[in-house]
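Just the one chain here, the form predicted alone, laid out as structure tokens.
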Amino acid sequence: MPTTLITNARVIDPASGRDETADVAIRDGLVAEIGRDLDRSIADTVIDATDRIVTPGLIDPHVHLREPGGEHKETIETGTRAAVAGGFATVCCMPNTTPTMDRPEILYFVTSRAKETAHCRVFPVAAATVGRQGEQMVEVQMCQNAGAVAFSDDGDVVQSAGMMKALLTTIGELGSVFMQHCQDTTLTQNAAMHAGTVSTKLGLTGWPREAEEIIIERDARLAEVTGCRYHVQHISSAGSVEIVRRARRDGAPITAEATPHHLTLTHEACDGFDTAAKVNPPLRELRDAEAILEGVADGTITILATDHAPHAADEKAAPFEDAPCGMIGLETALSIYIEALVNSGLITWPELIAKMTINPARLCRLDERGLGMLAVGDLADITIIDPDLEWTVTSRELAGMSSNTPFLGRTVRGRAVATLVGGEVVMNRLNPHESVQFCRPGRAPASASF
């Protein structure tokens, strides 16, 4: 395999600690060696990354591929594409597809699609109980055994506590995490968004915080009691950061993440019955977000997602009641993490970079697999960004299927601008004067310009 050089890039590992300029080589999809002012002539492509940063490939734990059942909101091809752009070299996908993810051969399914159309790596997470209806228990070892990383019943929560102790029992003894949906269903029948001064505005039925903030109160008791790895899923209110806050700092083995919407907007978004702003659990207010921007930059929060969930225009065009909830992100997140946490002077690049790498590649056990990292030895998994680049989200700019976000319209700076994968570039934005590249692993494109 030819040997490609970055250069002159700042390379930041936050597993290894490494934050320097330094240039980068790449042979046999390995990185093969990391250093200043490698010999240029061993390389058959040189990439210059002159104020640029290098760091690992960005990892999403929480996507919606929607394949089987949704592809005409998005497939694995297409959402993976989405991926590489956002800068993301592995995403985990959701269960909630139809059918569910929650026998072997579905999960073959999703891993043998993604083999033959995937932009990037894509490991499934299995759905926890069978057609995620919290009534009987996955073949929890089966499912693990076809590749999930993960179990969850995303998009629905676990109600029953007994149910939810079984599971972490089992799940734990495998080793493998729980990402709960955290919505007490008794306390959001007909809600639409959250319970404040918007939804009464609207006159919608409101969602209250405590419908989150009960469920993961109960389940740190139970991971607590059980030792299983848990992880809250999309956290969206002040409560529920101080929850998971005071949890860890009792030493219950619980984690918890932020999506981009949940840290910068509020159901003020939600005004004039603007479904683009319609999400899962629902933005709710300033306080609320505050706090996660407060729980990402003390350590509470550890990971930051997308929940990337793309819809079809028309579904999203239906009365706000009716329209589906969720927005996509996986091109977004990038510059709005690094617009809200790092040109703020909340949390520092490392630290961003280390929230979207080592630590959902810890959270998935996707480390053990050299991903997550940038260290001799490791996968070329690259993620190259422009800290300056300035762009504005347009539907014409976003490579996936669907473009449901209410951040159409926003200039933002900072940007992904290649994404290698085992060492070939899968995107390409390095040269501002062509249009953006794409490739699957493995098919290198005719030309590519750095």
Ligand code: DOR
The other form holds:
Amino acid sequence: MPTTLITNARVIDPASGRDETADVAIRDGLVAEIGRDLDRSIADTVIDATDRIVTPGLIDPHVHLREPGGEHKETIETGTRAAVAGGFATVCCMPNTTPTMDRPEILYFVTSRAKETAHCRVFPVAAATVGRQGEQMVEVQMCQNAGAVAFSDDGDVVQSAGMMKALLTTIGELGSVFMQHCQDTTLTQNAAMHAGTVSTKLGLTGWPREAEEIIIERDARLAEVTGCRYHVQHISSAGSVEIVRRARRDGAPITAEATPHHLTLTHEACDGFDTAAKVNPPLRELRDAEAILEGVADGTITILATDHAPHAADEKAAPFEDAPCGMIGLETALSIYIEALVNSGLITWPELIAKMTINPARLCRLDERGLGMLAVGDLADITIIDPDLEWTVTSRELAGMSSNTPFLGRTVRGRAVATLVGGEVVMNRLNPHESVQFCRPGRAPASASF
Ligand code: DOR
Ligand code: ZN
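Just the form predicted alone so far, so send over the form predicted in complex with the named molecule.
The next block holds the full complex; its first chain is the one shown before.
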């Protein structure tokens, strides 16, 4: 297999502690060598990465690819195209599809569709209960054997404490992880947005913080007694951050993820009934966003995800109460995180990259498959980032099928300029004068010039 050489990059690999200017040589899909002034004559392809940052391929543990059943919103092909456009080399897809990913044959469908059509690596998250109804546990072992890297009823909470304890006991025995969509539904009947001044002004039913916090409190206790790893999805309230902080301090096996929207936007974005900002859990207040930022900065929140949730334009055009919850995120997340966390001085580049590579890898035990790190011998999944590249978010710029994001029109700085999966360049916008190119793994030309 040909050799690719990435030269003169700032190479950041949090797993090994590397942060230095170096060249990276790639052969047979693996990292062959990292060092200064590697021999260019052996390379079939040379990528000049001067002033750019090279990291392990980004990993998003929370996306909705919508296939099967929601192909008018996104498919595995279009969703993973959006992923590599945003710098992600691996995504974990949620089970709220139609049919639900609650049994081996549906998981096999997803993994085989991914093999045929995906632009990056795809690992399914299985539903925890049949039909995500909260009543009957899935065949956890069979789902894990069929490729599930985690379990979640995302979109819905597991409301019953009894079911949660049973799930954590079983999932813990298998060494897997449970991901919770934290929403006590007895407190959110008919809720459309955060319970606050904006919901009052708009006359909409509110979704209060305590609906999230109560579930995390309860589950932290259950995680502690069962010893099962438990992960809080899309954390949205200041109180939740404090509960996770305390539980981690007490030694509970808890992790939490942030999303770009919960740490940069507030419920004000819903004013004027803007359905692009309708998301579950809802955007809250400035003090919540600030607490999430602080949680990211102090290490309470170790994972930066997207909750990429595509919806069709006509669905989002419905009245606010009826419109579906969710916004896309794969293509804007890195830029938003760079601005909100690194350019603001809250965390360093290696800290940002850890929360987008090795930490999500460990969550889903993908580090055991060689993902999330960039040392010699590791899989050559690589993201090349131009930290200064400015771009404006427009629907034309977006590679996925849907464009439901409140970030449309925003100019941001910092963007992935190439994504490599198994040593192949699957997304390439290295040349600012050319439009972005996509090439599915296994389809790359033997050599190319950049
Ligand atoms: O806003 C959301 N959209 N939150 C969820 O939990 C589910 C997701 C979706 O599937 O659209
Ligand atoms: Zn989700």
